[in-house]
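Quick heads-up: it's one chain on its own, the form predicted alone, in structure tokens.
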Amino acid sequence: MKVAFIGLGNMGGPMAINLVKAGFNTSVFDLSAQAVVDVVEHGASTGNSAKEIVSDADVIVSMLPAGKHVEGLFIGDDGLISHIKTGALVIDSSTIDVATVRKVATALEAHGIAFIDAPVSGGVGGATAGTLSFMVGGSAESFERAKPLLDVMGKNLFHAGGHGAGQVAKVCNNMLLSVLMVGTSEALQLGIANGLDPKVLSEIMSKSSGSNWTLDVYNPCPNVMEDVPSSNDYQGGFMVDLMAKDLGLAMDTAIASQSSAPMGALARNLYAMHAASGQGGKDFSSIFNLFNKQD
């Protein structure tokens, strides 16, 4: 099997390096030359386009930015659509709009292309670790397809349904991330402003009710916990812009079905505000700062 993979940023570069260390005959692309040569030096080749790459390529995956790079890849202006040998499987992890999903899937397999979006979620550790979660929205049939190579990239496959289920069940999930980070910064911001210990804190309620991920886990209180971006001066992990992009997606999807989503819709105007401060490029638990008591 050849496999082309478009789009090396922290996530497509770790995602593409599985993929050739697990032994697939892996050719990658990218916009920036050092990102192609990190894979390279992995194992993998590389062309001089991204059209030399899927030519003759049996599945092709990408990892693009936005609804707009996606579409114009694939179906744009001398777009890849025909250079993309008949009976191929597109595999889109971007996290994207759904319409763009559907416009896409469309118009490539009415040339015989197959395709489904599978964004993912667990952020670049999960994606150097091969332990990332994919929503996965196409037919059963491209779903079974796909497996082997999501199975070497993750550690949980999901078939959410039809052409664009996998981007809603993304943006539901972040949406739910969201608001549970900016409750768990609020709770443990009032704490400490009434002289609470943050770790003690941080125990009691990881023992009680208001347990969840972030608490637990990914923690937003400094040196509450080793090895997470809030001890580290919120480096790495996933972006404020990136979460403030997925909170818009999933706003648009709200409207689109005439879905009330108030919660949703505050932690998007909370991110998209600390993102206008500076933030933008800080670890999403950074919303801790937001609310830091001001003497």
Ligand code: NAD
Given for the second form:
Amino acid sequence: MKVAFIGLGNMGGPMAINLVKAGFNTSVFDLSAQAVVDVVEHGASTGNSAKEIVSDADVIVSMLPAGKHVEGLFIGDDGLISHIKTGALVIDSSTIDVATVRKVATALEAHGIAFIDAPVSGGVGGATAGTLSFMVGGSAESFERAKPLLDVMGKNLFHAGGHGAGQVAKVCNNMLLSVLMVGTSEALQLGIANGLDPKVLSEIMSKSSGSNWTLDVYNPCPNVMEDVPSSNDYQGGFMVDLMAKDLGLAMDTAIASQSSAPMGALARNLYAMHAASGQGGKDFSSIFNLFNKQD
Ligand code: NAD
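Take the protein just shown as the form predicted alone and give its structure as the form predicted in complex with nicotinamide-adenine-dinucleotide (NAD).
First the chain shown before, then all remaining chains and molecules of the complex.
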């Protein structure tokens, strides 16, 4: 089986390296020459263009910034669609909007090319360790075909439903995560403002009904826990800019389905404000500082 991997950034680079290490015959491409060199050093091959590496590929994996990049690459002017073999499978792991997934999937499948959306959770750490969670949208048959590759890059594989279902699952999860992070942050700051030790308050809430992942294993208050971004000046982890992006996609999804998501809308605005104030590169638990009571 020949694999072509396009988009070798923070996530795609380590994911492609894991495929190479597992013995897949992998050819890679990125607009950044350095990103290509970094993966070729691990044994991947490359070509002069994305078109060149997809022409004999059985499976194509893409990991790009946003929907416009995915649409442009596959079905834009002189897109890859006319260079990919009939019967090939495209796995797009980028986090993008559902409308673009469905547009690209429909166009590719009309050319006899199978498509799944397979966004991930787990960040750069999970991409490097090969422990990502994949949330897949597409046919059960395509999900089965993708499994041997996804198994190498990830640990938890979920088939969420038809085209776009992977992206919907991803934005639902990240919207809930952001709401929990904001709520945990304001509760801890309320306790601190009223004289409580955040370690003691965290212990009480995590053994009580306020227990949740952001409190129990990713505490946003510095020095309550070791080895979390809050205790390292909010470096590493999952960037505010990426959370703001995902919450924008959650809002698009809510509007398109006429769903109400008031907590998600508030969280989106809080993360957009936080990013606009220059905090976009910090971990998303830094939203804790927004509730810091100034004396
Ligand atoms: P990144 O910006 O580091 O990498 C994107 C790469 O795509 C870049 O190297 C860029 O040169 C390349 N690229 C763009 N257009 C291209 C084209 N037409 N042809 C070839 N290469 C092209 O982004 P990332 O952090 O790796 O994220 C990728 C996707 O994964 C995004 O959709 C993001 O939302 C999602 N994601 C990121 C994280 C994370 O923690 N970084 C976690 C989960 C999901």
